[in-house]
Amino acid sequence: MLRVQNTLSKQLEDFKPLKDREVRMYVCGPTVYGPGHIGHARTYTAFDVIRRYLEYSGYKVRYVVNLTDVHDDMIKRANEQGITIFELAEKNIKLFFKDMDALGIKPANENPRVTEHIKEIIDTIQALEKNGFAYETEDGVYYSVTRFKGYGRLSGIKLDKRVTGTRVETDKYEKENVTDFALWKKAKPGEPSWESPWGQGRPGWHIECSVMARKHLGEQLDIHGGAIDLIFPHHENEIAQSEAAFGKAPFVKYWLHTGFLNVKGEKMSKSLGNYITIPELLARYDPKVFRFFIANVHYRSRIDFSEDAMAQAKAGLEKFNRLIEALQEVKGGKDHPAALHLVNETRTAFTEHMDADFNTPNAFATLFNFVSEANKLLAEAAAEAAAEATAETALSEKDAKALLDFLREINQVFNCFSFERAKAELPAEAKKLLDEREAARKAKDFKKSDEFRAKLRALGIELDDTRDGVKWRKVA
């Protein structure tokens, strides 16, 4: 049975979604003032392969995220570059929905915006007010955290009794505590603006998802994701809304945080010359080598990104193309018991694996295995293809297809293995090389002929004998 960690409860708990066999579930999506980064590209890559493992379980699921599309720093952004909020959105948009492709996410059922939500988030604020737990001022309207009694339970935060219930002299606009949050904020000259019962305005940041999750899902979620950056004060803020608004609780029945990523053991940070952008990722490194990456580390988990992490990644997932490209050259043979015996075991591991918390680091730790017994099993029927022998050890094309059949069942999952990969065409230094290898293997100088593998190596190509003949891959 399938357990997750929920942050609500701080413990591991057996995932029964609120609707049989059925997963509303919604991550928050990103401001797009401006490109995405590669700390957005781990949690949806994260969220992503949750979301097909629950498909892969059996589930249906319902994915939302949202796109926070006004903003303060959407207004910023918009200004420095002389454009509208609108204009600024929209190129960002599209370049958020190119990425996320680019890096294998499968698409939300829904990508709703702030600003196609206006009437629902004056309507849901209009609720807290009438139910007591927002209050207007000279800038906006504001939700009073003290007056709902179970705040704090998803952060663990404690609020300060010494400012509860008092107007803070410091602040311009009087809020009743320094916690309390805007619900809606009243237009200031220049800013993008809807008429409101309190005059022109917008929506402030937390109310925006509230409303959209239960527009977009219902009063109550099986699962509400995000990064563990977004725990307090954002995720802290909409199950107060949404349970004081609607007066149903639990608001999200499992609440699921990926963790940090740093760059180069460093958090991320353009002071500090290590931020990049998802387009500057993609350009840079496969995104398939990326998936790999992300899915060898637990999505709760710190992850540090760096270019010996991505080396790795890199050679771990070729070990797996490698074995898809052998399997899918077997020919002939005889079935041997251990391929569907070796598939089976395989797959009762890996679903133990991920039906604990999605344990994706232990989960692949059982498929290299797999990947090490199929090469055993490739290895035994070579040698006895080579030595023309009849035992029942050889591989067959069956045992292969369904080796191969596990490997695509798997994928569903991950999404980074490759079955169709174009050949690329050898350069001609190394098709030089490798002419003059053959001729020093006919000559049997197998020392020359290492010699030559050396340098083909230092080009990047890795080389196969095989019976039926040398074959050759690129490896960098």
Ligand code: AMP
Second form
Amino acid sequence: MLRVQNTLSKQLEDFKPLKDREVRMYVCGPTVYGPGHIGHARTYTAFDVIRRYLEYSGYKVRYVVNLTDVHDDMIKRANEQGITIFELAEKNIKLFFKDMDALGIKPANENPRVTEHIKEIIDTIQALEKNGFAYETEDGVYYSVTRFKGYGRLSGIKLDKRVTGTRVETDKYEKENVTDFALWKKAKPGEPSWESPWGQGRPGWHIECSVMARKHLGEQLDIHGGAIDLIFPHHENEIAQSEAAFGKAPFVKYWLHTGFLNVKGEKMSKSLGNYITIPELLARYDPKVFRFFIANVHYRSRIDFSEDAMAQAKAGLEKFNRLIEALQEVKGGKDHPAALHLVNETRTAFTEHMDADFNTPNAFATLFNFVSEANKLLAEAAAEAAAEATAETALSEKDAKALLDFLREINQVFNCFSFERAKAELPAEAKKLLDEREAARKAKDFKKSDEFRAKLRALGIELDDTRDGVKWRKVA
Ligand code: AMP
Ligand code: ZN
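Next, report the structure of the form predicted in complex with the named molecule; the form predicted alone has already been given.
All chains and molecules follow, beginning with the one already shown.
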């Protein structure tokens, strides 16, 4: 039975979706004013693993990630570049999809955009006005948090009771309470705007998620996610808006939040010079290594990105890929009862760990154990074959296939192992270097042979000298 840590109850709860075996899941998407950064990549990879595990477990998942295409930052950036926010959004949304695809993230069922939901947003704000939760001021329409019983339920925030007072004193229409937030912002000159009952303007940030979640998933969701920074105010405000406008509670059954990604112990920021975009990440690292790195940390933990951590992830992933390669080469042989036993035992442990709030690091500990046990079986088989001078090893092709099939099954969740490498064609340049190295080795010119090895490594090809001759593998 799957159990999840719910930010709302602060407890580990049994996972029971509102509708049997169907999961409606919403994760807050990016503001598309520039390329995504590796913090986004962490959060969307972590939720991709969660979504894939739900599917692996037999749930039908409907997954929505919104795109914030109107926002103060969008207006600022578009002005700097001398383009409209629509042009800016178009460019960055394309890039976002490309990056998500490169990161092996399964596309969402819907990626709704704010600018395509203005009518629904206006309708929802009017419903809030009608229900007595919203009021108009000189510069916009605000949500009155003190009128919503239970404000602070998610984040534990205590309401600041200070009222601005100016409304009474000066008769000017300002915010009633400092915690009140904008549902609609009246347009200032030169800003992109839409017509509304309150004049030209644009939506505030929080309302979009209440509206788009409802439109694409319904009034109640099973899972709502985002990183920890969104708990307050964004998610707290989403609850207040959705429950007050649509009348259904709870808006969300399980709130899941990912930990932040830091770079070498520090929060990523342009001024610190440690800000890494997804295109920059992809230019330097194999996306599969990044996925492996992310999946080896619990989604709720803070994660520290560094070259060392990525090198460690690369070495870890290589262990799996080398095993896959070795298993793909097993031919003939005798069946070994330990192989199937290993698969079944590992699967049980894997699901137990994943069912415990998607405990991927523990799941990987089990999988690393699988790798060493499988390697032991392969070594045993090789030793036996050598002793008997026969190809009849104590691990059959069928066993190897069962082990491989299991890794393929797990890969539905993590999508980071490589099964195609053995079949991949080497580029001509690398082939030539490989032949030349082989000739040098035969001539016992080991210095030259090592030079060719280094040249191949620079092309991303690592060599292993085995009893059966030289083997090559692609590395990041
Ligand atoms: P934003 O574009 O800042 O609105 O963020 C989009 C999503 O990425 C939200 O779910 C954020 O919580 C998440 N996010 C932003 N920065 C980070 C970070 N450094 N680490 C992890 N997640 C992040
Ligand atoms: Zn949101």
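Small disclaimer: the values here were computed from a predicted structure and weren't measured. Numbering follows the first chain given and starts at 1. Each form is matched to the other, and the largest set of C-alpha atoms that superpose within 1.5 Å is called the rigid core.
Student: For residue 55, decide whether the Cα shift between the two forms is 2 Å or greater, given a superposition on the rigid core.
Tutor: Where the cores coincide, residue 55 shows only a C-alpha shift between the two forms that is less than 2 Å.
Student: Once you overlay the rigid core, does the Cα of residue 458 travel 2 Å or further between the two forms?
Tutor: Yes: residue 458 shifts by at least 2 Å between the two forms.
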